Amino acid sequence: MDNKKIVIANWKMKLSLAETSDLAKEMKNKFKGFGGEAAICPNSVSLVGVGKILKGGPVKLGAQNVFWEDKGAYTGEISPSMLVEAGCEYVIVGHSERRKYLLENYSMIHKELKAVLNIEGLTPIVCIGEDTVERKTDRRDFVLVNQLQEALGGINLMGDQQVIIAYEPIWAIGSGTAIEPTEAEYAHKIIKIALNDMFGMRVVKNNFRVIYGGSISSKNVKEFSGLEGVDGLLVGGASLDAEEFYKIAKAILK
């Protein structure tokens, strides 16, 4: 794999069902002939009505969340299976959202990732990225080195197993401010050389990719397309707006 670029949007729990099937509706005009990789990920609730909208186009379909076990007594959760199932072909493990208010942990995050590479179709998006207080006490290149050892390690890939790790700097989420672009890219080349320590060279060219996520507009997106080692976005708010993403996902192919 060429390292071939990819635009993600997450919904998160923005929109009602009725809103998520219109703009869902909205994304698959608005993407008609675009030749570029582009997803996104609505409410749990929406995926199986998303994926029939979705089905036949450009634009696939991903989910915010799934559980480590594929069958079970887990109440509220959703198995790989499931997801795969109901249409999905990319998955976000491990949100800084889902640590901050879940409790979710990267032994967990772990778990996940090893769940949905054992079923086919299904890519992992995993996040990492340090909060506000591991930024200014320079701690920011050791958090992602020891999330990516926590989630990743032991991982076999097989053959062309894709895993695309997301980049979020915790305290760019939501803020209406991006990181700097040359930070980006620096967090970037960390990630590589970390993921290159762990699977050698070969493996990550051809099974990882690595987007950044955080305050992304269309306003300041041409500033991260042409970074060295940004395979990507996933894109939050903005994503919400069929036009406004479709911007976004125009320029990262550039």
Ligand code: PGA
Second form
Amino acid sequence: MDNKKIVIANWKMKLSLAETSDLAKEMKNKFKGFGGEAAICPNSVSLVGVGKILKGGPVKLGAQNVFWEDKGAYTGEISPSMLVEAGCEYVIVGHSERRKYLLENYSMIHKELKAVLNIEGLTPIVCIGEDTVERKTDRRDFVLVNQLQEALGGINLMGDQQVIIAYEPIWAIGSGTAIEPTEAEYAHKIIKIALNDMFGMRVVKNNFRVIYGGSISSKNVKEFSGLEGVDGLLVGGASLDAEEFYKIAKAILK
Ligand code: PGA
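Other form of same protein, the form predicted in complex with 2-phosphoglycolic acid, not the form predicted on its own:
Complete assembly follows, chain above in first position.
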């Protein structure tokens, strides 16, 4: 498979249910004729409704979170098969905001990832990235490799099963300042080398994409579009406006 670039919107907890469905409708229209792969991840309560809106259109549905069991007494949680039933094709796993506020850790992320890969039709977007202190103390490469090993160690991918790794430096998320493009290129190289070590080059080429996230906007996206090893983007704030998100999506395809 020739890995296509992908752009994913993370709407976090930023829109009401009414705003969510209005924006989903706008996105569906705006992306008519868009040649690439695009997905939006609304809040959990809106998944079923947005799934119906997006059905048959160019934009796919993703969730922001998932639990590692498929059924049982797990109050408040949502299983991978429920997400598929709602129409999801993607799910974000281990976003740094969940690691910070909900104390999600990489052993939980590992279990979530395994559960997602057990279900047909759901592609995980696994988030990794260093924080400010790790950046300042030059531990980034070590942190990234460690996070990958904890999340993906011991996992075998079947056939063309897809995994997306989102490199999101925590200090860049929502800060208005994205990483320097050359630094992103370097980090993506480190990630691909680590994945090659774990899975072999053929699997990495066919089954993995590594995307960047953190303060991407239509203003800075052009600097990221030509970068080697950057297979797409995860966009927060700038994805809350259909025109802005469409501009970003078009630019990264180039
Ligand atoms: P941002 O968020 O684009 O607003 O920095 C990205 C993310 O958290 O995925």
